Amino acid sequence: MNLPPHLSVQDGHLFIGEHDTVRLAEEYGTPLYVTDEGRVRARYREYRDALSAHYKPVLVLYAAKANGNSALLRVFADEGAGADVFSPGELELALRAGMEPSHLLFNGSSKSRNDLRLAIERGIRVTLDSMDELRAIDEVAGTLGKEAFVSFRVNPALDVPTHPKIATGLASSKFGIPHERVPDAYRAALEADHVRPVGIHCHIGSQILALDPFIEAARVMVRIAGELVRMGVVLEFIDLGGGLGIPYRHDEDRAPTPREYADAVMPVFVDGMTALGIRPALWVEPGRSLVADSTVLLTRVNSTKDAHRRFVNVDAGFNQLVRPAMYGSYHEIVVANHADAPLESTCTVAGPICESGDLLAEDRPLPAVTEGDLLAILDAGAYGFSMASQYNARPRAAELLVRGPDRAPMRRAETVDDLVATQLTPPWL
């Protein structure tokens, strides 16, 4: 199996960067998410040193969904980058992980009013869904006596060859304004009392495989702005989104780089600019391809057991690793302890959840295993961890950082008292 540069085979075992990880799991405990931090920072450059090559000024968001850990925060703060947030918390998190306001931008379909308050309180720039929400962001600010600097996202209708669930472009999606439409609502911006718009924004979708769908959503981004600086839009930033993937089927998938991908969108962006006249900041927002591949979940085996198939029973299920269960996504699994040996049997990875669909691999080729072997499920960094959640009354997995010959905690694991913190007993029982 290709594996990526921080993870190799030493010895029959698994390592990520220099960390044995069956030391690890001994250490630690078992389920448990190591991510290398080397292998962040390395990805985060990538992406500003390819962008930087075609243009100037150029900021990189981090999609603070993907994974949320505000020491992986801290991390992208001390890189420089900003984060695309889509809640209160994501936005209270990465302030508190020292990023700057001006580098944070507050998307979402759905914002209430006390979510607008919050971001113009903290002078986050806001990016609107819909009309009603430029009503209500225009009289939130008037409220608090502050003017409100907004885009708006648009929803370019391009289909895309992703996961439908993912696939946030399309005509039919939640997300955006369509982009027929997109004028008149920065029209009414303009002549709203309280706000001023600034920039405009676009996110086609996740885990996109082709380069082809972001060259055409920069070309429709490119038209739009045109609209907008003639009718007198001062345009401060062009936000074209992420959504670039990764190859989860490590043999099988080619999945774009960053360089690639810069090649193929900026000449179109900067020509767009240049017969614009404008030299806006360019922002992008990947997540996935960031971290997916620096974190592996480790989980120990159970046990085994022989039936219409060979299941392979685990300490972690659709609570630590939900995306197999709710995607039908493939994760590669390395037998960590033997990891150079031969391809036996065919398994299927079920979890300790009480759904027959807890299943984090199907009908897969591995070694020979046996109870108390360990598993590394790999690429599980992002929509990981952030899409964990208490089911079965579960305690989530903890989370590890390594950095060169060192290792600490990001996150301690669970345990049945958290699972209670938040719980109250009424008077009557």
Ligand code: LLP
Contents of the next structure:
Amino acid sequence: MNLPPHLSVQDGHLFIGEHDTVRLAEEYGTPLYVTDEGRVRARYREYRDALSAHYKPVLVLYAAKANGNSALLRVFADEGAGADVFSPGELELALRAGMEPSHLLFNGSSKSRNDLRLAIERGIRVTLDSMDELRAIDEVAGTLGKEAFVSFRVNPALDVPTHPKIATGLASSKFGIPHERVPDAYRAALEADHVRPVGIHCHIGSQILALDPFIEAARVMVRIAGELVRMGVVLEFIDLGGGLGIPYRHDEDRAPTPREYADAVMPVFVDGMTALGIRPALWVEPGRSLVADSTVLLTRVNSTKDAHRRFVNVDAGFNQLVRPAMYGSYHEIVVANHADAPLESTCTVAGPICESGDLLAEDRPLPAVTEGDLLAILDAGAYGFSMASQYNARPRAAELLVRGPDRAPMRRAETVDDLVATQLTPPWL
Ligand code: LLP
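Could I have the structure of this protein in the form predicted together with the ligand, to go alongside the form predicted alone above?
To see the whole picture, the full complex is given below, headed by that same chain.
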């Protein structure tokens, strides 16, 4: 199986960076997420360098929802990145990790007045998703005696080739303002007393492996930028969103590199800006393509069972990694303690959760596997821990960060005490 550069097989064991995953699992227990910091930094730099080869200024905003661990946010802050934040929680975490308020964009299709107040107080730009939200932010800013700096999310009505649950720029999607109504939205924003429109935003979906949809979205954004400029909007940024996919099927999928993405999209953007005579910052918001392949989820085999299918029962289920159950997603699996053994049988890898849909992989050829073996679920760094739950009262896993010869937990495993930490006993019980 093709492996990214930070993963290797040495003497039959899967290594992440310099670290033997078999030893990490023994030392820290399972289930365990392990992330290679160098890989995250390298991916970020690929994006930054590829985009800025075409145009400056460029800002890469990490989509914090992919994995909002503070250590990762610190890594991105240290690199000079910003963040797409989608909730007050992500907003606070990004600020605490040292990110500049001016490098954050508060996105989201349903924000409360409290959310809007927080963003205005912290000096963070907000992407508006409805005309109601424009009215609300105008009132909130007025009450605070401040001005709100905003963009609107454009729904470009593009059909993108990805899972329907993660295609966000469809005409039928809940996100954004229909592209033909966007000029009216900006006109209303220009007329509002306490709002200043300073940007435009779009995000067409996630796990997109083709470049054409991004090119098309860039065209729509350039066209709209022209209309806005003509009506007097001073654009400080244009945000093309995230969405670049990764090759989850290592030997079959082909994902564009950040350079290929930049080479495809940037000419449309740069020519458009030149024609308009403006030079707003270009923002992008990748999540998955920055962090997905940096991380493996290590899980121990509890038992195997030959039933109507051959099951490999492991200690991580959709409580730790929901993507296979939720989207039918494919994640490569390596038997980490005999990673170079020949494939032997077709196995269904099942988690410990009380649901028959709790399967991490179905009918997958694997080497011989027995109790005590260690499986590594690959490409678990995006929407892995961040979508984990405590279902079945199972504590969430630890997250370990490795860098060169160093390793350190960036989150300890939860315990049963953590499960009850927020629970209260009503006085009559
Ligand atoms: N910006 C906005 C406004 C977004 O909604 C998203 C993702 C991103 C950026 C980052 O997209 P990315 O580069 O990661 O594709 N849980 C799903 C993915 C949901 C994506 C939601 N929005 C999954 O596991 O596949």
